[in-house]
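Take a look at this single chain, the form predicted on its own, given in structure tokens.
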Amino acid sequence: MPRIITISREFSSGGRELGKRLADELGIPCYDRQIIDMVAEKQGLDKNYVANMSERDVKVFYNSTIGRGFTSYNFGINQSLQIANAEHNLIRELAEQGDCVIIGRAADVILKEYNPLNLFVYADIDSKIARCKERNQEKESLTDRKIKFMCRDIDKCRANYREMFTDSKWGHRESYHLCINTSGKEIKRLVPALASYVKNWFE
């Protein structure tokens, strides 16, 4: 069974460059948006098109249907959930060619079966702040006020896309295996423990 690593974070919370320093640390492949190129190539889809569609948009097509998953049938019916069901059989396909860490797209419910590490990370709304102001590099006016309403809007788009496909709640620590609070930290200085706790779990 390969060593299959799952990043589940709040937005600006550090969890992407978290997932990317583990997967360096640990020697293994990270998908993120890589996951994003992928779907689109093989869908014949332009990557904007695919990186832009929100997970919001799969949840109002998928409640207007029949309610069994993502079945052929129900893919019939809207883009948004073909490109939905392409990026769930990726994540599987990439989980059976070995050891990975996978960012978001609710990888930890999909990979269900293939016992994964699941983490999830979150920090306090004065380190997001910080983190996505020196993120942007003063390409865009970002307020305070902008950026906790992204905060929250997005937060709240991946949580009710979790909610599709399992009962767990996003952001409840009985979801995951361990919450990594990154508030007033450097990422890099807690990849070295973590990567650490990640092989004593599989061992």
Second form
Number of protein chains: 2
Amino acid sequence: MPRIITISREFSSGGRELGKRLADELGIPCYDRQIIDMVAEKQGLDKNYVANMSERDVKVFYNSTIGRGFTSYNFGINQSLQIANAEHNLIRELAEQGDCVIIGRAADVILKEYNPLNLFVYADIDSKIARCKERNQEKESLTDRKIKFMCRDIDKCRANYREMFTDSKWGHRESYHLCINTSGKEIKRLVPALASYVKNWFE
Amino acid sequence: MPRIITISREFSSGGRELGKRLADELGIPCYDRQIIDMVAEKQGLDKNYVANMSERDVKVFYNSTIGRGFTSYNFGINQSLQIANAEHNLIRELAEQGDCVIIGRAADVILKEYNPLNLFVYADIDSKIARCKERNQEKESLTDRKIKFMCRDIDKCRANYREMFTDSKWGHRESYHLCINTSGKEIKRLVPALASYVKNWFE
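Next block, the form predicted in complex with another copy of the chain, ref. the form predicted on its own:
Now the complete complex, all chains and molecules, led by this one.
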């Protein structure tokens, strides 16, 4: 059975970087945004549109369409579920191809039958603000308050998305095998030992 | 500054074994029950009495003495706080002596100024039941129901004890640097990579 590592993460905690570096260290592929690109291509949809839809969950979509009529609501939900379904099929196809790291998209739930090693990456708010600013140096408009709002909002979407497919909770330690706090740490320094942990886990 | 690793753990999750093995792997001392023995000796109290008092927190003690009169209640609280205080002083003394692993007793809070690496060890209830039965093979009376009750009760005591000294929560991921799920795993297989993680952390 392929060795699958899934990364769930708080927004701006460094989870994506950790996943990529971990995959490099293990010499296996890492799937992240490529999933969106591949789904967009398969569905004949715009990449940004898919990215936007797959970040949102049906619950959030429902709230944003209240008062816009049933047709718009219904179309939105269908589209959202269709994209989620295409993503899940693709994630299963990728897992079938062999060992890999998959970031986000509730892959830990979707790939449950593969017994993946599920990691959760988190950090304190100061570290997340610093990381977000460093990553978006050109965007001067990103105030601390705005970043805090983004962190809360995006994490809420991720939690809601996960809860559409399982009753195990996003971010609750019992849903994961290892929860990694990256506050104030350089991700690259944490990765070699994590790679050893992964190897031992699957031995 | 000494490199201090603190282990907080759910009852029967294998946290004590993990702490001891980690200390062995790192070649540093591990302090656990010795803390009770040393405090008992210093205070001229019975070891079992100290163990019993230090497992309980003031809140639990208060509940158990309701209706027994103020004197009994007051004596109990004083004794409980006196033992906690002696434990904390001893924990600071031990930390001053050099690198070490300290299990339980809110050492992560007591030693905050040493910037310890704080680990939390947990497991699912089936693994905890299995571990508890394996450890207590001679005690036939330990039914699954009884073990579940013990797990809940002892963890509640630990959470209450911690909350006497800090507002950061016991078992909440943000209180720790790494949360380790031991469900269905042999502790000794997880330790070498964790030792590498510890070394990288303090580099």
